[in-house]
Amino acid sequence: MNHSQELQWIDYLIMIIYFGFVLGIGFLLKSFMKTSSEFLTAARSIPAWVAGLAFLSANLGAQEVIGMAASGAKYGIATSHFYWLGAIPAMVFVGIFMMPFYYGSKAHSVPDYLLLRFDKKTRSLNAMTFALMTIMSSGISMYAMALLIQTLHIFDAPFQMAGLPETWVFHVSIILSALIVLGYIFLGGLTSAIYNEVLQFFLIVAGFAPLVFLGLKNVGGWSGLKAELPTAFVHAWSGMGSPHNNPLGVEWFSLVMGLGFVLSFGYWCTDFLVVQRAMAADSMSAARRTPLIAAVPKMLFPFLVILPGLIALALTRPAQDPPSGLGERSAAKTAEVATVQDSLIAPQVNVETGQVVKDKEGNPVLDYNTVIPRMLLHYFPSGMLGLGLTALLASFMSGMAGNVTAFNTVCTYDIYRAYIRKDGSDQHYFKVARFMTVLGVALSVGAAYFAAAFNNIMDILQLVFAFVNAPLFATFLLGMFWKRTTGHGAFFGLLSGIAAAALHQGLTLPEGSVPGIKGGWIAVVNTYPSEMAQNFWTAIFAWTTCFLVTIIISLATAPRPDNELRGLVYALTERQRDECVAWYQRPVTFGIVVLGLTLLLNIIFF
């Protein structure tokens, strides 16, 4: 085990080789980036298996690798619901039912599909909210990267030599990571991002599999892990009858409706960040298989990214055992503010003052985002540590590149070309796309500081999804499967959904928080057991409001004629026939197998 917590030359060499390799891919592809289509959409030339792994890796950013481990430590194995309930069913749905509309309509983005199906104002609203969401998400990745550099003390020595305060390490890390990502995306556009995402997928697996193995061995295997943790932390569905009986602080309805339906389908079916990878596939068949191919490794990723959080929690001993009679959530709270020696979960530190953050009782609050970096330092020797850190860097590059490539496409096509200059040359839009890349990275820097206020980056990420993706899914669901939906209904439905999310968040607050960015900035009429519970209900209110308002206004306004909706609405689109391909290439058959395996995992960890 690496107790020295010092990087050796071999660790730096591995990271340098990685950076050289990914930048080399960008340089090789740069000569092929001659048009805006090649830079922004990869000219629809990506094979299915490459698009599938990129579809998964685009979501496998630092916020997932670090954030899911943080959620594993904070909420237990119930975090697996973000995969087995909150991802796989929606990925199957988008592959079977929604990709024919996206790919067949020849739309270059999700907002562009909204233009074809509804009208300009609906497209514009989605384009602007999506651009904001990608900035927030890429900012979270940037924050995670800075947190990693700060935790590993990479810059401590040169800062001491220069006489600079250690509190500047975080800020310099933000700027440095922004410059690295900017150079990476600027070279090869979407094609470079996709092929690097495939490389990053394999690096993440290679870097985290040994960490899980060593951690499980240290804690005594799965049986030892179960013995060290409260029951609710090792059972996915235990205590879901009441929000006070499980670590997530939710009951089964808000879990299934909020996460399993609204947030899950809202993200995987409408978020251009991931849909863009499938739309870059080289055929309709490949585009439909892309999410299904991604679903296979996706269902196994809880064992790579959630288990480290559980292991860290099991090895973090509280200062004293909780009094008898307290529930499991109380036991978890005791662990959260524990004082430990050689803890794998560090206390949260204010990036401005360098002081440890404490709760209202004066106890240090643990920063779950430090789980993965500290476990790498604890378990990996030199060389292996370099591989593990490279895996983290890969996840950061993956998430950041995915968000920025989606941002520059939407801003170039759906905002700039639509409203600022409609008749520009392709070379002009090519230059604009590169400018939007620079702008996206710059705005992400500001978002990184906003993310620093949360001790679990998955909480803020789910909040952003609740505002943007939740109401958008209601719009898509009605637009694709009810031809009576009108542009006015879609637009005002989206506005109402976003307003409902803001109102709910402004009137509610997670337990133990103070009014502010976490809610309650209007008034506090309800307190939720956890931030995640608040996020789920915010999503439910946003989706329901958008759904109902869209229906009401659509019934009161004139619909478009059927001949204008062919290929855009399910009832007016020719069905895809798969009889001439092998069974494993048929999306419906493939999807049924994936859903069956996911159900089996839920039963095993029930």
Contents of the next structure:
Amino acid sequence: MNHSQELQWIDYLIMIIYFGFVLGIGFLLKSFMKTSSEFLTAARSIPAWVAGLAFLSANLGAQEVIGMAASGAKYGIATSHFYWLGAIPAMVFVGIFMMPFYYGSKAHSVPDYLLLRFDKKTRSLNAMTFALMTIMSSGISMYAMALLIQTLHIFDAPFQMAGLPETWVFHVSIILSALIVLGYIFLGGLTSAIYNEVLQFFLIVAGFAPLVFLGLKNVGGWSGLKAELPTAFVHAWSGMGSPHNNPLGVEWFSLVMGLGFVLSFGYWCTDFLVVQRAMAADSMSAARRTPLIAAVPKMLFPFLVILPGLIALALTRPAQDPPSGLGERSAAKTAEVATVQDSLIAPQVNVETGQVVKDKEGNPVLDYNTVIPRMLLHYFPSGMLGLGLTALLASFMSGMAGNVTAFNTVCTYDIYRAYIRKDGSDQHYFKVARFMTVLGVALSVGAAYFAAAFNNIMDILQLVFAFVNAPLFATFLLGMFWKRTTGHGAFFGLLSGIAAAALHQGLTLPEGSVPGIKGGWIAVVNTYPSEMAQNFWTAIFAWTTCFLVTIIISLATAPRPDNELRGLVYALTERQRDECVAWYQRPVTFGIVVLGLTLLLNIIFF
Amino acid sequence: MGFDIRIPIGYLFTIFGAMLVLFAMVTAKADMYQRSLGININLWWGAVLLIFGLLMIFAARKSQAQTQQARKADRQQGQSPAKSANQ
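If the structure you just shared is the form predicted alone, then what does the corresponding form predicted together with the partner chain look like?
After this comes the whole thing, all chains and molecules, with the earlier chain placed first.
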């Protein structure tokens, strides 16, 4: 590899200092942790801007940084739909309309809100699936990180010096990152996780911004990048009329409904991992502003995480043709660029055999997931390289920590206190919470090794959880805004939504796939132009089924009396008055500004 | 709760910034800056981080001083200090 580069002492020193700070924050917070609610919910004392950056950072795990750059290289600027369409509107909605119920009901978790609003069975369904899902995604995050470190040989040198076998790099990466995350959460609870997420946010910006600057300078700025790529890769909307005119292989309706509405609102408005950050805010107004504050940097993140993928593609493309031949690249500069880099987007290599992975036709499969680290190794000299790699590690850890803090809260309050011991003292639950933290990290390590050994089972599990998640937003929307919704309606609506998702996936198939994990395991009734189109339609079917079934069953079952629903349902809750004086602190004004800016970005990159 | 998060952020970035600037001065002529297109990225970005870190510390100190002052003023007027600590 032409860009493999030895790390120098300064790079290691930067990493060590960072991890020192991370654990130091945990130690400093330890003396403030006296009750279970201080440990698990930060005693609702976090200022709005801190909660906001943590809200963003908790989601900024491995999947985000690695995956979005990979999608940038695969699909181009259309990847920004996952931000501007698939995140911002939902973040504004949860802040303005849903936070009054989450925060105002004094629920300590999202499953707890379901208990207050509906009944035990709905709460338990959500709590159990959520707990399993957090463990799985935190395990996958750890596995991805260890695999990346191993594939790129980043830490091989110190292992060679210590005379340890190279295979230990993988194990040490997993164990060490698990211990650091465990350390700071065990000591300082949710507050520690939130504080570290804020630190991670600034570190990620500090590590990646210069990378984008150097990369853009290298390709000749935005205009140079545009000249180098097919037009479909530099426009977000213009090819959305037909699935065959854009790299995502979707059309505008399934994009807006599937991604922009069902999946996006389902995640940002109901996933306890992110909502927990807003629920830890120090006032109702701060809780409502939390997702809005997060939306501002979120809006700009495509420039930080998607652009590196596009730049890598622009510099590599002469060697590899575009995946679907969506337009002709300019002939200019071809020869020159071809010699610059040969491996910013490298073929996937099997870690065990050292062989290049090939597809059915014998072409090498490209490993888009290594785009960001390869760019770091390519552009950064020692010093900045240490900072960039630290930022990458920080993003992996923030994803893991977010999952663990959500897991321990749900396990302690919604599973342990609900089913195992109802009348313990607070000190007892505090101990349980710390135990659940250790359990969460241990299970994550287990899940990481499970993912390494049984990749296919992990894919199936992820699919199952996608089915579970797809209908969720229908339940919350009806629960919060239609007081007639009943517990039975919610529960059976959810179940039938999950079933509809599974059924739809089993009956359809993306083009060019064989029946199996990709779908069509019952029969192939319909073929979609891409896997993404199939996912969006699965979500749309699941949501609609859940929405209709919930309404029908609710009308057939006895409603709850109004006085039990006060503060839980829109019609029976006092409107929020914006008590802050400054106009920019009013959630509604803030939300409109955020939406306006997002619209502007969409127009610029139309 | 606890302490102002701006303080650890400020110190971390001040340390990182100072480290990068010093390292950049020592290695100014090194070949490795060909990677970063001939730009001494350690020097420039290190300086940016250093300034950011110092600003964070300054902002935290300033608001700390303000809270203390408000508390003092409250005590003189005989009000409960807890009230103004939330401001």
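In this text the structure is predicted, and so the values were computed from the model without any measurement. Each form is matched to the other, and the largest set of C-alpha atoms that superpose within 1.5 Å is called the rigid core. Numbering follows the first chain given and starts at 1.
With the core held fixed, the Cα of residue 388 is displaced between the two forms by less than 2 Å.
When two forms of a protein are overlaid on their rigid core, residues whose CA moves 2 Å or more are considered shifted, and residue 283 is not one of them between the two forms. After superposing the rigid core, the Cα of residue 513 is displaced by 2 Å or more between the two forms. For residue 172, the CA shift between the two forms after superposing the rigid core equals 4.7 Å.
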